[in-house]
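Only one chain is included here, represented as structure tokens and corresponding to the form predicted alone.
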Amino acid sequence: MDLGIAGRWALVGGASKGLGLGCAQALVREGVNVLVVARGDQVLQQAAEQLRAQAQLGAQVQALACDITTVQGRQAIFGLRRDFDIVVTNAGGPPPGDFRSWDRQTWIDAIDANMLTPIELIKATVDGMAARGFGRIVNITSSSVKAPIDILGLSNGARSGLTGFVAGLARSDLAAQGVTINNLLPGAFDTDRLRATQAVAAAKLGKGIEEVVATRRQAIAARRFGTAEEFGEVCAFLCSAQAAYMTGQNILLDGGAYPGTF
């Protein structure tokens, strides 16, 4: 299927590895030009070379090492390119742990990275999208928005705040101007983030990490963890011309782990 987005420009956060890289890969294969950002320059440049090798239809790949969660990082991004047709917001999740050990600054950092940063990126790009009559914003959040995880309290709180904000904004007049805003909620994907949280869970339970990982896998109907590549394909569809009537949605990708009806 031709997704109808070749030649568009996309900003993809956290794109040096994991789910962000998976999204960038799917977009460049559709001929989308991408600006990929991440904090680590060496890994990011390696990812950019990989993306250039996969790009189709003459898609361009630019890479900028910066911290997207800071004012300075966002200024660097928009100093390089002002307008984007597609924005995939993605920043590293806050650390797992026990809420009793988190002070106020820890909470502020989590909210700043996983709620306020996406809002700032939306604010900086959405009016230009509306003026051009096309825009796709995809926020990578977490399955913990639907099914909170006890050791991920910082993520549960910050990402739920973003979800509430998006629910209202997506249903504003932006929808009539061709701009959609959706959230992608990853469950257990085979990433560095998953391995880190499983290590914390193992320590908390006093079990070996292999046992904890096996138990987590068995709780998934698909009996496996997801891949960044398949996550990226869903992201690319949400960015497509065909997805113009889908906005304000929370798309859960968890292999059937969530047990609820709604």
Given for the second form:
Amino acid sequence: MDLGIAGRWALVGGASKGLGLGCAQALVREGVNVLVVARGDQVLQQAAEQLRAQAQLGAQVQALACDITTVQGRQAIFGLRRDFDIVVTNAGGPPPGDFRSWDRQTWIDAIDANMLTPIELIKATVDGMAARGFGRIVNITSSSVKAPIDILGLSNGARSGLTGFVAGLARSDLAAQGVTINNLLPGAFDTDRLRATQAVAAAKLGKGIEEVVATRRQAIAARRFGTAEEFGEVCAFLCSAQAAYMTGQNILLDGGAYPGTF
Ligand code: NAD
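Mind giving me the form predicted in complex with ligand NAD, seeing as the form predicted alone was just shown?
Complete assembly follows, chain above in first position.
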């Protein structure tokens, strides 16, 4: 299916690996030009090369190493260009742990990275999208918004704040101007992030990591972890021309792990 977005410009955060890279790959295959952002330049440049090799229809790939959660990082991004048609907000998730050990600064950092950064990126881009009559915001959040994860209290809290804000904004006059705002909620995807959180869970339980990983896999109806590639394909669809009537939604991608009917 032609998603009707070739030639558009996308900003993809946290895109040197994992889910962000999966989204950027799916977009360049659709002929979308991308600016990919991550903190470490070396891995990011390798990812950019990979993306150039996969790009279709002359899609351009730009890479910028910066911390997207800082004012300076965002200034560097918008110094390059501001007229993005598609923005995929994404950065590293907050650390796992016990809430008793988190001080105020720990919470501020999590809220900054996983709530305020997406809001700043949205603020900087949606009015331009509305003026041009087309815009797609996709926030990579987490299944923890729908079903909290015990060791990820910072994620449960900060991302729920973003979700509440986006629910209101998506239903504003932006909707009539061609701008959609949706959240993609990953369950368990096979990335570095998943491996790191499983290691913490294993240490907490006093079990081996292989045992913890196997138990987690068993709790998923699909009996496997998702891949960044299949995550990216759904993201690209949310960015498509065909998805124009879909806004303010929370799309759970978890292989059937969530037990509820809705
Ligand atoms: P990952 O660790 O594999 O990749 C994270 C990417 O973000 C990397 O490219 C890294 O360089 C970049 N990054 C991190 N902090 C950044 C910053 N401040 N500025 C710019 N770039 C930054 O992680 P992932 O598994 O792809 O996860 C992506 C997001 O999805 C995270 O917020 C994570 O918490 C969330 N999530 C992941 C899963 C999962 O199973 N993988 C599940 C739920 C939620």
